[in-house]
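Just the one chain here, the form predicted alone, laid out as structure tokens.
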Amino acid sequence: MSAFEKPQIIAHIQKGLNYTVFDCKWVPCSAKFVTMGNFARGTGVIQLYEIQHGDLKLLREIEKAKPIKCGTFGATSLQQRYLATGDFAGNLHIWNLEAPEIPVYSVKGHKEIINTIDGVGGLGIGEGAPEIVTGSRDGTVKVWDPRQKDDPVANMEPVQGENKRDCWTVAFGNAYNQEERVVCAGYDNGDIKLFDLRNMSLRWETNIKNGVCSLEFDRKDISMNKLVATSLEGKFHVFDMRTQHPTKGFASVSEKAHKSTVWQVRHLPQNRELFLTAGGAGSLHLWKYEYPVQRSKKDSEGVEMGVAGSVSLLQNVTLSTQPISSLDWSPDKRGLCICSSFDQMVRVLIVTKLHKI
């Protein structure tokens, strides 16, 4: 691919904020997005922005008692577009951004900070009930149905006597019919655990030797296809989730991408073979996954095992001197993307030529 044909990553709008921003998310079916974080005075903040004529207009600023770490629209309907957030005190809240004074749903979900959140079953993505999953420093991963108060529908916690590990990332997947659904969780010691919510069992676990910063299935609403896991020390792994071997698990390929921690991975909603990773040195890398000729083979005993593909780097750019803390593709406009970084900036990016890859 020549330099002219390569996708380019362009910083379209940059805006400095007066607080530390931890997460940013597009509001579905709009040119709006939310940023979440904490003020220096120790309170939480949600801001709602709209892109207007190449600039950002602040529509609303909502201050809350506790710093807000993460958020998702994944379990809401397109009509309501409620934002679910996890905060430093372990609270899960769901907000109507039009009337955000009191949450429409509130539960003290965890004993410590909620590091990570994901949603499924809303926005027409994924079959089955709307559900939210939260992962916390207290070592537990909990699944919530916003229609059910107080108690989680599933709670994955360390067994008695086992050390509790800090859960850094969670992701829903396999939600291709009313019954099937999995949650994948990544921990600070490099553990990755795949929980089957249909059978309420641990389906698979592995360890990638470095803390797992971000996990994402290429699609939530299809039979499990690929899972990307990013970690400290600049590595990421792509697992082929179609074929599970009884002892070897899932086949994977790993790549040393950045010189520092890979904080985030996000797949392009319009093309699941393309994904963006965000690094601790303020850089973004755009990757393409290539499938092998055959995705499975038989081992010496005749048991099916997966075959991993390969990844190629399409483009990279350094945007900031500080880590990029969050990243989100627009679900509606291909190539439109937002990211936040620890230099208290939010950036709207345009990635070009994605339709040609």
Contents of the next structure:
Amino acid sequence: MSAFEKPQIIAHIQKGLNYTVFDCKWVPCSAKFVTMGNFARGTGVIQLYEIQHGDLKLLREIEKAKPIKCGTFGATSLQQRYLATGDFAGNLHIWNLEAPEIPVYSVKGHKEIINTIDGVGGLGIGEGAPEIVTGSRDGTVKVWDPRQKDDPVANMEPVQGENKRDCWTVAFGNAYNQEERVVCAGYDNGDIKLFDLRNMSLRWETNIKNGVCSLEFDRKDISMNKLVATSLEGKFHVFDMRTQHPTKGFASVSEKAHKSTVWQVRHLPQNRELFLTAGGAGSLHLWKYEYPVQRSKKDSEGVEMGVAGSVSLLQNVTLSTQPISSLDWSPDKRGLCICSSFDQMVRVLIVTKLHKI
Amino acid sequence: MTAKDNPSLWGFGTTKTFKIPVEHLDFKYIEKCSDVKHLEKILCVLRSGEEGYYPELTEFCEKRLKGLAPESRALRKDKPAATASSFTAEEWEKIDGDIKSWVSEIKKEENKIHCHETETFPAMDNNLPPVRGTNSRLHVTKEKYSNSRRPKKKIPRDYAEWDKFDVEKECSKIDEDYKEKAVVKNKSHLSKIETRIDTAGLTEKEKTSLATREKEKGNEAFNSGDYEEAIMYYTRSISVLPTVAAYNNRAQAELKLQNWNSAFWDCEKVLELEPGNLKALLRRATTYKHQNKLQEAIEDLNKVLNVEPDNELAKKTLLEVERDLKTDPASKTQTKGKRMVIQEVENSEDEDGKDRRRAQEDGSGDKSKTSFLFWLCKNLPFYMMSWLKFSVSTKILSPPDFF
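Okay, that is the form predicted alone; can I get the form predicted in complex with the partner chain now?
Time for the whole complex; same chain goes first.
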């Protein structure tokens, strides 16, 4: 692709904040987004911004007792647009941003900080009940249904006596009909475990040698197609999830980038083959996945095994010197995305020419 | 730093990192070098500036590496994000204007949803599926990747139970279990997806966005070669909101799977909704071509070329169809009668018949009669059968009427 046809990543709006921001998410069906983090005084904060006249306007600031680590809109309906957050004390709350004094749902889900959260079944994405999954430093991964108080719907925990490993990331996938759903969890020792929620069983596990920072299926609401796992030491792996070999598992291709921890991966909602990775040196890389000629082949014993494709770099930019901790593509506008970094900045980016790829 | 610390001053002549001989940092050497790894190392050294700052040499090395290995990781440069100044005024106007208009549009949409919220709120909760099972615990052991889960074995506890323990049976059970686990159903998802979506209680806007999302899923599946899956997603999109684009795309996916009939009907649907749709005409022409309806194919292709005389695909297909028409006009008329009856099989048989006839024309005179007889004997039973089917279907041999 010539330089003129390559997508360009434009830093459209940049805003400095007066708190450490951990996560940012677009409010679906709007030009607004929320940022979550903690003030220096040790309290949590959620801020709601809107893009207006080429700049950001702060609409609402909500302060809460405990610092907030992560949030998602994944399990809410388009009308309600409730934000589910996980905080440093292990509480899961669901907030109505119009009336944030009292949470719509609240539970002390974990004993330690909730590192990661994901939602499915809301926003018209994914069939079946809306559910939220949280992963925590206490090593457990719990699935919640906002209609069931106090108890999780499923709980994936290490057996008594085993060392518990921090769960750093979780992702929903395979939600293509009402029954099927999988949760994929990544841990600090490099374990990736795929739990099938329909059979309540462990479907696959592997270890990528470095702590798994971020996991994402390319689309939650189709039969699982690709899974990207990013890790420490600047590596990420793309697994082809269509063909599972009984012993070898899923085929994968790995790539080195960023020269430091790859903190996040986010697929473009409008095209599942494109994804952005965010790195510890403040850089963003835009990748495209290409399928191999044959996605599966037979091994020496005649059992089907997958064939991984290849990943090519479309564009890369360096935005800051501090890690970019969170990224989110706008579900409504192709190419619009926000990212937040540890230099207390939130940036609105425009990526051009994505429709041509 | 004394001369002792700096080996290059001693004339050792290699760089600190990678130990590349200093002579290699040279235009002539780089031009001739075709070892990608070595060039990458040279580029790294040049960029780091430890042997000095040579911008032209660095650029030259980059160009050479790009020529040999455009995907090389060493070519990745850190650059800042683009800003308004990186674009021409025109381009920036376009980008900025696009965003601004989207922002105002989406605000209007949002206000509409806000107004509807109070009215339609109660309807939503009832349609949701029930909460998943009871609180189920799944214990995860820290197993290494290679181990597979073994089922619980009933270990006999006393002598009486040991007597009943059948070693052979247990061994074969273990083997079977392993084989069962080995069968991982990989394509089962296709049958489990609903082809019709329940759209009760959705507004027009929601239906459109749902149909678009399903169609996009279909496009993605198509692009990765999963044509059956693509067709299923297009069907779902059509069940929510029939659109020209979804029918067209489904026709294309059917063509890839060679389902000529289904593709034909999808094209017909498009032309009903939008007569003169070029893609549909082109695809219908392809279905005609493969069903040997060459005249109809030519008509469709001509319609396309009337509107778009430069359409490459139309021109190419037209050439192919005209070629097909020229080479076998005889077989077309001969086999017309049979085609009515035996639709599935006749294509391959036709191919056979055509080939034989061609071979005949090329073959020598003496052998022609015998080979013709041979061919007749071979195909006669088939023709008899087909005539029988034909006659049965047209009721020549109808059962006698009883008065």
